[in-house]
Amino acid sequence: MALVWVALLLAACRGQEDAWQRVQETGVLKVGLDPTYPPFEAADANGVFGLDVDLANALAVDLGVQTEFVLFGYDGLYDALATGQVDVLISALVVAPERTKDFAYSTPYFNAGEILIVRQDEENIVRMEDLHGRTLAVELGALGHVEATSWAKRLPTLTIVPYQTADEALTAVTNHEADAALVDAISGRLFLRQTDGLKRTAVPITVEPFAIVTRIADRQLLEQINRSLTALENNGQLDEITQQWLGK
């Protein structure tokens, strides 16, 4: 029995240090992605694009590889991964504790929880508590709209408007129709991209970590994956691609 522990132990010991060690054997990180959720990832005829190739692109780099990327369904991602045809996920994903008997996360690389956008010249809303009295526009049924309804049970005069969209939330904003609005930093990040005038508050108002996957066993690849991430947030290039891709 004891031998038999041991061989167990021996083997996924030689499991977690697989996975990097391939990488750095053939120069190569697989990537998985779903290639149909811009402007984390797209396809066309010329390839695929979005933040996450970007993100992938330069986390090879610090690693000193090459990335190749495979394309999948969302719903075929982890299964994916678990059967090795990719090394890690870079897809967008939030981190799912019910994953992790079987895959790890890496340091978040962007939060896409709900925040609170305003008028430029707004300068009494910085935070949810300051909207007594006030005007919110939601998307109808979105966690925003969760959010503010919990909300709501605290600051009695607020007052909830859904729209149909987030982005008819934000223009209502921008017309005076709502002093704020409460939506998903995706939505609200590309609207303030192409519109003057609104602001986002300074500290986010939920948490929606997107984070790299790997295999469970993969620690080594984590290990260095996380290291990437962490110089390329310390060096501004992490918020390079985000602002190239969502705007500030």
Second form
Amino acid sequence: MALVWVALLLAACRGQEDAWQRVQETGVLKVGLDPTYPPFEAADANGVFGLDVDLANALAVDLGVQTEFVLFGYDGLYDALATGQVDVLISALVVAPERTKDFAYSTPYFNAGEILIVRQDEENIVRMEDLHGRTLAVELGALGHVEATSWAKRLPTLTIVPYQTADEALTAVTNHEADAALVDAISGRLFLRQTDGLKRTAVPITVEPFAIVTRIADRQLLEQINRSLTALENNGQLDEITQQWLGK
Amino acid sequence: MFWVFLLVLLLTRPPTPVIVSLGPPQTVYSEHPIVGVHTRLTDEVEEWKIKRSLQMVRQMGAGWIVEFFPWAYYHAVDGGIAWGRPDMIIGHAHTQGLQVIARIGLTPEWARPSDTPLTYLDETAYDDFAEFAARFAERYHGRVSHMIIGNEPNLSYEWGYRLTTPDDYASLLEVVYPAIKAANPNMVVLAGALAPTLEPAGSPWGLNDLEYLAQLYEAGAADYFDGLAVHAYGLTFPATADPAPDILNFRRVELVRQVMEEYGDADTKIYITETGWNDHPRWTMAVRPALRIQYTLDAFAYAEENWPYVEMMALWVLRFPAPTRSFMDYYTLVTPEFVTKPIYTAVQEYTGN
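Please show me the structure of the same protein in the form predicted together with the partner chain, now that we have looked at it in the form predicted alone.
Starting with the chain above, the whole complex follows.
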């Protein structure tokens, strides 16, 4: 009977153990992602690929384990983590303060917020305040459009021109129809990668941080991931991965 | 010592409550009276935000709101009903000149078996639900014009995670309808709102809306509703895309209408109590923001031109009190901070405001 109690006690303790213990024991980090968001994650016949996949693999190398990718629909990601089907989510997820009762977020690894894109020779536009009397291209209805509309209240001489897509807004800057474009960092950087003559300004206009998600109880795992992220940032690997998929 | 006492007093006293008045009566100006919007004010805590939301509905030129009034929140086991919240919401809506379609549902704990979800409502509680519905209809005579009985009864999730049966819903209508009419003969009672779905018979998730509606008529429900509420989401299709029984798109409403006509119910109006497109950057059922705007305006124009039987269309959804951090945020017209999105402005211009 005592043996049964010991076994039950051990099982109970095991149920509460930090996921990091299990990751170490098995040598596998189970990563949940939704492979429908290129260039962060996508899938084909050969498997999954993208920025988040490369980041997960780099983290795993640093942690001394291997990755196992488990695919879910976007809306099922958090449930998959909550029910222990995966150890972490690395899937271009924005930090959501409302979820922090159950989940913890790593140090952000990418800011997907709005950025300003200007022509290469433009030296006077760095931030929104510099757009007095200027023309700003935006994607109609997108968050950049909402942000620009808010700024227009403070900058009455700002002219906002909406375009059907982010690419059209950025082309307008190339064609001198607009002085700058306010678009999300992903659209902006992908466009810059294939177009000469434009640059992004140094200061992001809004913040939309992508981070890795763990269960709230897995503190050790989160610590390990943050430590690895810092290492990847310091040795330039994070930058390298980001640039590989999104350009400079 | 006195100063310390004063400081403690100042620091610990509760904040002065914000006094919100109804304000003067307003009227909605709209060149397209079909335009409405679904609000989510039941979840909103602060009264000034409720008032602000409803002002923004009026300023957008939407003459209708659809709002949810959960039975479970108000009706106590001793029969008492806490009218404070609905009084506040309906009072502000009425002052803004808005026509209110009230959706009622969610069963109080005392009216359902233990360990059942809020959406569980069986025949043992139909009379209790009817009593609440009747008292609601009576209280808001002249301020609420329409009531929807339940929500998406063709989904098992909305039916207490049970197999959805049109027979059960028909029985519910048979009990609730006469109770409402006895309390307030002017109240327009809407059945539904049916969720667009392709689920086959026997599915644990729900039942195809067209099939469900046909069975509802077979069950003799036609005498127990004055209008039919439907949900019509466009998903990734343009507003004018042709309907088909195996496709979920905006014009599925025409297939619903066909069923109504087949059962001799052509005089009954349709109310589209949820519609719209989503512009989440990564949800597979979303479109780009510019397309969302275009499809939304096309939908209003198409309905006005081609669907004389559609009384109103409510966009899902004006605003949430807080971000959901999911694709649902990308159905909204206004952010939680009351910043209007360009789609709000587009609808506002469309209505001539």
